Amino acid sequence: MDRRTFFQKSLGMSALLGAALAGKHESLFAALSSSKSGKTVDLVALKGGEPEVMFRKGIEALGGISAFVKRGQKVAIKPNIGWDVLPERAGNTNPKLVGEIVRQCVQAGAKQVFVFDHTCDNWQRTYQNSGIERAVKDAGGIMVPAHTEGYYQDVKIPAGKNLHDAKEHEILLESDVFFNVPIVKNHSSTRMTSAMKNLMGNVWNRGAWHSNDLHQCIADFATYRKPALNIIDAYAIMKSNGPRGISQNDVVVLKAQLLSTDIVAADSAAAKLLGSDPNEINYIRMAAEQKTGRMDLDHMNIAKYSF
């Protein structure tokens, strides 16, 4: 096989998963149940829209950004930004996202608003390219590093199994509100990443835990501090070579939106949109099983929208 007609069928079969992919997220929105009046949403799921967009009429549909956020708090938002790729690869949280949840904090009145991650790619280039810090800044918020263990603080986690302390970073035991606002993808040691894995990006010796079980101490971590509100961003989703991916192959475009305050529920739905069983992935059936949340998404009360 020549070297063109190599590259025309990997062309062609990513475009074929891509469309495989693309179908099991509409089944995905269609199974859903509908928001049912009177009753507390449990998962705002969109799509069709631009990631901004989304998350308006997402917040709204959980009561605005003020049922989260009051005048004069501190707000700490970690995004994934692990790694040096542009936007279009996918391998970070959309930077019009971020911004918009930033500038949404700012105008609710929050005294400060903080952007951070534990890179794994070089932390100024990633905040750079990520186009992450620009949104940030435009928006009237704060990149934090997190770069040097001086940043992190040592940290009990009293219900867990076999992970009983970690270094978290101090921007979020002195903020007064955290917003999880990870990006789903394909993860060749977890076979996916969203919420609760997005939060091994909040501490400095996450190491260990890949010789610790990686899975229960994933569980182990997000019965620690539970997000106030967890933001899916799926609008660009990669369905392989996770986490930081090859090319823009690895992408297929969705235009979705996962938020939910139940971190297991969230990585529940965002499962289903990579076309996995939320019970094979290991750390959600076992953060259900220590009743941090919920994966039982038929009987939760799901508000839909689509643009």
The other form holds:
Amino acid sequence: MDRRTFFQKSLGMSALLGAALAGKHESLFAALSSSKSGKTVDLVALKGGEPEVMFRKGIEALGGISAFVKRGQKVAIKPNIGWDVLPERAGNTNPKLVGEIVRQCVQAGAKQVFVFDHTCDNWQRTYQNSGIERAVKDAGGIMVPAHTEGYYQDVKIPAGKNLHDAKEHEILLESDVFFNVPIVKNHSSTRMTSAMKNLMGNVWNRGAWHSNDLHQCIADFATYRKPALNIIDAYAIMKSNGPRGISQNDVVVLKAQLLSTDIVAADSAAAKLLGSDPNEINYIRMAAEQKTGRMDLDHMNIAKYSF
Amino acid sequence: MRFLKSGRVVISAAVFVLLTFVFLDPYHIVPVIVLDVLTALQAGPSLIKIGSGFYPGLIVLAGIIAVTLLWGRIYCSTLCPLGTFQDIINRIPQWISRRNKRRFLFQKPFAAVQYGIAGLSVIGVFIGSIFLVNLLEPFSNYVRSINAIGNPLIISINNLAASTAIRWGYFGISQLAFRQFDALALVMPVLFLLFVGVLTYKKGRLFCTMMCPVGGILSILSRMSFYKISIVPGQCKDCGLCEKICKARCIDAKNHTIEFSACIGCMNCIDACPTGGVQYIFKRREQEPAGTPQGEDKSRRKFLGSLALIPALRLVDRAKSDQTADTLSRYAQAKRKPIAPPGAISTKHFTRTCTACHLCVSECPTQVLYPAGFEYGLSGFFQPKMNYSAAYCNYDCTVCGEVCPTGALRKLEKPEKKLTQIGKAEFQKDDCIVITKKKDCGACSEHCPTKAVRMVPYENRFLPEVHSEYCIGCGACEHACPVSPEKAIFVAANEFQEKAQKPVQEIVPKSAQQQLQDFPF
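Having seen the form predicted alone, please provide the structure of the form predicted in complex with its partner chain.
The complete assembly is shown below, putting the previous chain first.
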């Protein structure tokens, strides 16, 4: 062994050792955080911080991003990018939050991080004016278009009552990890849009949901693929005239955020933040009845953080 | 004097390539200001735009008129894209083989026909029929055709590239949506380009010297040109090269005369003459060769005769069926009246000033603009209308008015656009899903940017309610409505575009503006 190979080998060895140690450390940390109260955390609720600061704390409470994203995996992130409005109108998920999630996924070694939405308004204007395109690109993610039927593939929803099939964006079928990143808003059709309603942007043929009992279809689609994590942006929330809003007068700055692997629990808490009773939002109740998740917030282990 | 022809070729190629690119470019990378400059160079639309008052582009039009008064119809061989299109057709045989060089023979110009068409076009615009302009104006016809034919081709190529790129993990190219297919909107442009192409192949630039209304107007001006291309008697060796090369077929080499009113200013003759015998000569009045006064008289008579066609023009304009069948549903009745884009002022103003160049159709980011068939009447064929089955008008977008070269669409500032009511939403309760299926829907209200469509409690659900004073007719509700084929909510056109009321809003009380004190769970 000459000096050169010695150096190369020892460098490789120490890198390996370092990686192993780091991995161990993270799992140790995850164990610590969930054992703090003796049982797993059902819901993380945060308030008072900036979106990216709250996310850092929230994901840490759930064991860190590496508990969800493994090296070399493909990640799909679905924020709400529905409307051609500026970030201060709170019509779309906060770009700072989306940017931070992408950044952490990239740092965790994700192979590719995709961000998309089947927008309502013109997709190019919406991607751009929401501020999300810029934030995602700066953080090293990829904005994926979703505006033509060619991007979607037929999927079956075996547990659906009304909704038995849908055309789902192909990037979801390709990705290993799926993060659902909605914003809480008042909604003229369904009273509230948040985590479950956000999944409507995963599919092409939304019109069919509207004509086939919207609430039941939303609940049905939630049975299809459980997001790895639901991260609900409640930094600024639209209290009236949703989902598009008329002006900034519709917006209240709440500075909150919710994280949960249980989409029904996340929506139930979001409803309360919006000032509604989750029981009055039909699709939440339906999803709970279909055992997609829980809505009994009182019996959950909720980790709360204030800044 | 060689630079005259080569200069002409460079300018015409630049204008042609740029205009063609703009109308094919699906990404809209050319900024609006460049579009405005490019279209200001076009005499047809600019002449129409005179009617909407002064604008900077008028200086360009004045320049075109001045150049014509000095040197004749140079416009036709430099700025006109249809002229360059014909020049390319003329060149094709020669590109295939040197021996295929075109040979033209002098032909007495069809002045009466051309002036008849030009006169009727101008009178038509004044009395409110844009039929002839729409049918024959060279800029609008060329760009509209190239857009209709080229757009689907470009999108196909793009989408093929996009799907290949994605397979390799590259997401930089996105799929593009095809414009809704309409046979008429594709067949007519193909026929037009075919017609002009065959005509050029058979007869040179006969379209320009016989049918073109812009050419007709410039031709009248060119009769008064200070400088005219002429054969200098002493220097001519009677080789006849100038006649053979003249695409406009206006050179009579045998008699040493040039019909300058039919000359399209391509300078090929000046370039071709081996002895420098064809030159621009100061010649305020055309020297009439013997025998023409009689011919002049005849053409004048023919021209006056063509004015008898004016009533026919009116008839063409009225040809749209005005009767509304009572048996039709309210939806079908509303859909018979096309909705003009924002900034049109009124359907009447729009249909009288739009030459259907489709620049707005091409630039519209949502592709809600779509060429009408004959909904605006026979005279308004292909003028754009709002097509809410394809998309809806973006609330913050003002592109169509910014690019319109004829003034048919006024440029609207954003706040004005957001209150410009082009139609009103109508709600047919009995067709709504909330009533027919007894289920919540609300897609219409969801998409409404002004909340003119609101959801109000109805039994244990929510039912749409339209407050048309806030409605701007953008069509978001109609587009989103899942009821088919006849939508439960739809926009009916405003004959005159009105001003909607500013959306009213409850201001969220200060107390609610405060940050969260405690989690409500």
